[in-house]
Amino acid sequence: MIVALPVLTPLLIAALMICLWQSPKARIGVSILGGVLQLVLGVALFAQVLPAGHLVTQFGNWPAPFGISFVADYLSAGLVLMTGVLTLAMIVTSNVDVDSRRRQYGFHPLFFVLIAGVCGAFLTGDLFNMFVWFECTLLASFVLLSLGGEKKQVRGGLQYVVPNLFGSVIFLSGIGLLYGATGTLNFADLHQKASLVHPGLLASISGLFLVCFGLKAAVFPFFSWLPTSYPTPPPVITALFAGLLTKVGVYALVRTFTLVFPMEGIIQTVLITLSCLTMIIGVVAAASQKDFKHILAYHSMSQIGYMTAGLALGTKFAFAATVLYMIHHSLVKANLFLIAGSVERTSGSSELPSLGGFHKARPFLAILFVLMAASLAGLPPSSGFWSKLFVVQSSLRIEQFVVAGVMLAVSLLTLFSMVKVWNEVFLKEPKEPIPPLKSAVDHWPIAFVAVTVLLFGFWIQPFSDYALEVGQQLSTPQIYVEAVLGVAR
């Protein structure tokens, strides 16, 4: 039953928040309790999955593939744990970043519904329920983007929801075609029956899933919604989206193209090409921006290319690199958006020309930024260095030298953008005096995530061992199939 708790708990917290609608202080206390519980559940689930390899729950005792299955393997358990870390950091930050009006409009319930949707997508064992959890996250994220009713938010929300609704239509169409061809939607059962489908039909269906999941992950050319919508809501919401929502799309690509569809032929070539274009276009666009949040938004898109490239390479080591990069990027990019939010709350702007002087006024924040920026750019011995090293090595092992070259060039341009932000936000003299820090709460969630990132970088062995175990599971789908269908037998 512990497999379902990371989904059920935030839903119960959201319901409790609605009951406490007239008690703002009680809502804040319960929200922090919910963040702590989500982290504890993530740790507990991960601790149980490590020795077992898989934990499977069949709801209502209906055997797979007929019932609803929740499956926690090394990949999904690790992502649920990462979600718990970000949930606690974001919910604490929201108490200084989200105004009382947005809280009154339902920020806290929506936040936990979003977390439930993310964990549900990570843990579900069939495609239709993945669609359900995708729609849960889409609904909550659209309202969170638009919460407050400001013109830029409504515009950003529409630019976000319209392409994602289009992606949902493609997703549902792909589900219908796949069910018609195989008679099942359970991942484990699909692995056994997809090979019986005509190769041309299977390739066409896999193309639909590549489009819809590529849109969710913001892969080129389906990325336009990300840089236009991410900078519009309060930074803590943007940080939550950057840390989790695109990773749900990447996770869906990883799960379907290791269990259901073969990563070969034209699909592999297309995904490698799109991954390289995603990296290049995102980093070039980021280098041309003059707004802190816009720079981070375009880099969010660019870094997705590393993850999808690892998947497209199709080897056990490349799968491990993809997972390592997903966890690194989720933590680092969410933290950079929290830092951008702290700067914006202090100065009232995120435009680089109007900022400056933060290395003197906020030395601790400056140190945290340097650590996160170095990791994003891949400087040793940060988490970003190890993650990029794994992906580049994966490319070189199968002689994909162009892909490796693109990755290295994009890392240099990422470093350029981070140096520009450092010079403009922290190093140069401010135009106006920076007010003193009002509360330490503004910084400690950032420090909490930064400590996790530092552990990742300086204590890489357990993280790399974990990633290699994930790569082994993903490259041997029969392990997953036996865990799910073996329970039924």
Partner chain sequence: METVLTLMVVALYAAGVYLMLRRSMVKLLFGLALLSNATNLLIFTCARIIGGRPPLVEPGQTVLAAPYADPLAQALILTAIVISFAILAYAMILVRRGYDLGEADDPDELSKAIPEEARPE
The other form holds:
Amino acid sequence: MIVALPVLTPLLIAALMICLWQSPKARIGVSILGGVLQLVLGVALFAQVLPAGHLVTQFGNWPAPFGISFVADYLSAGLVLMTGVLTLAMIVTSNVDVDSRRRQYGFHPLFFVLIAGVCGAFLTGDLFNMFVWFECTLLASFVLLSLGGEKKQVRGGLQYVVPNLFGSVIFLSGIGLLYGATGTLNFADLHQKASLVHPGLLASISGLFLVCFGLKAAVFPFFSWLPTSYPTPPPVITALFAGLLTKVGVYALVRTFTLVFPMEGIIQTVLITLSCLTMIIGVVAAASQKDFKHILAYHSMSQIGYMTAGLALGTKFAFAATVLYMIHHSLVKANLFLIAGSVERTSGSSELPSLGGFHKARPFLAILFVLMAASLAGLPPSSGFWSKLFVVQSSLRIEQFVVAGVMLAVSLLTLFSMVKVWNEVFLKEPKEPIPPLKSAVDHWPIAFVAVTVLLFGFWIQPFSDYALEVGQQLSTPQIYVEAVLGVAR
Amino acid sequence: MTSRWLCIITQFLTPLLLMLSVFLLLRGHNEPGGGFAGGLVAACALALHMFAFGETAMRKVLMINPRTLSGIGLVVAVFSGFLPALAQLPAFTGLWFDLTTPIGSTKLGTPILFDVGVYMTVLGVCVSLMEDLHQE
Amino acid sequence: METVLTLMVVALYAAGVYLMLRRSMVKLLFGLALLSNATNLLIFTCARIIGGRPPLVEPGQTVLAAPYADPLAQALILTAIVISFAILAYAMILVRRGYDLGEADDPDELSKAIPEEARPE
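Please give the other form, namely the form predicted in complex with its partner chain, since only the form predicted alone has been shown so far.
Next comes the full complex, and the chain you just saw is listed first.
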């Protein structure tokens, strides 16, 4: 039952929010309660999965390949816990960041539907159900993105809707073809039946999944929607998207390419190439930007390359690196967007030329930014350093020197961008004096996420142990299959 | 521009349609019908009422803000999924028990509760959509 | 029957992609609608076509007699129709909202920078 709770609880909270449509004060209270609950459930699920390895629940008590299974393995449980941390931080920030008009048009219910969708995608053990959670997430994110209806938001919204809708169509086509070829959609069952399918057919179907999940994760040729749409809504929504939505795409790639499709041959070559190009193009594009949020958006694309590269390398160690990277990047990038949001709320703009002087006016924010930026660029001893160490080492181990070289060069360029932001936003003399901080609530969520990032950086042992366990689980899918199909009866 | 005939017929039709919607809701588990179809029929009844007697009269029939109604419906539907957890069963497992009354016996269960939730949600959403369109 | 349906799927995909590549937001949405219908038909075709055998257990029997139509594919299609309907409806509203705000019906215009005076202060 605990496996289904991280999905059902936010849905229940969202429903409560709709009941409370008329009373904004009560909604804020319930929203914070929901954020706390999400974190508590994440911790509880993680604590229960840790000794068990896999927790499975069959919805409606229908046995495994026939009903919908929810499976929490180390990977899913870790990501749900991470979602809980971000949910709490975002919901607290949203109360200062999102204006009352947007709140009136249903910001809170949508937020929790989005969280439910993300957790559902992380936990489901059924391919079609994953599609449903994807769409649930997408629909909520479409509306969140264009909530408020400003002109730039409508533009951003359209540029986000159309590619994602196209991606969904491809996803569904892939599901249809896979169902035709295997007759099942349960991940565990697919793992068993996929080996019976003609390898050429399986490879072409896996190409469809590569395209659609790559699109959701913003991998190289399918990325153009991300930097144009992410900076348009209020920063807390952007932070939520950057922290969670692209990770859902990466997670789906990891899940399908470890359980269902073999990561080999042409697909592997293509994914490695695309990952390297994603890293390079993202970071080069970021270097030429003049807006705080645009720089971060391009970086979040560039960092996705590291994760998919880890998956494409296909070793146990590389999987561990991917997982470590996903968690590190979610927290750090979401937090950087929150910092950008705090800056934007103060000065009404996020364009570098009109900013400056924040190191004197907001010393605490400046310290937090330095910590996060160092982590994003991978300076030791930060979470980014360990994650990058893992990825680079895993590529060196199987003698992929080009990939390792690209990774190191890209992290240098990341550092360059972060230094640029530091100079422009924090160090430079401001054009206008910076008003004092309105409420201290502004910095709490950022500090909260920063503490988890620091914990990650300075106390790496449990995190790396956990990641290695995930790598072990991902490279032995047989245990997953037994856990799902075995307990069914 | 309401016609007299529309008003007269609607007076009879609204309660009839509402009864039909409840009938559809209750027979829906094993036969055609269910919460979704029932909710739509109820929304049709209220739409008719709105055209004939205006928005305020329709609100009087509904008695509750449609948004709140859809929210309550969602709460009920999700809650019906939680119920089996009390019996240590996976979420959304159908729990049934027999209800014997002097009139006859019937079966009640969590799927019916779920359908009632869907009914309320569909009704609430449809009515609030209609109101918005009406105001436009 | 399979051949006809397959050709139909191909035609719908082709028409959808063609419409998406036109320089008009409205046609783009129509293209997406065609694509999602093509996909539903694809799932239907992939699940094998068995006519006139609904998956209902006969009175007095406990199991289904083979061959019967696959109910899962129909459930998948029903879900997919509802979802794509919802998202397309939302996309239509966005296009309409863009039209009200004076956006052109040309997707190419979207990628250009917003003119200075339109920027919120």
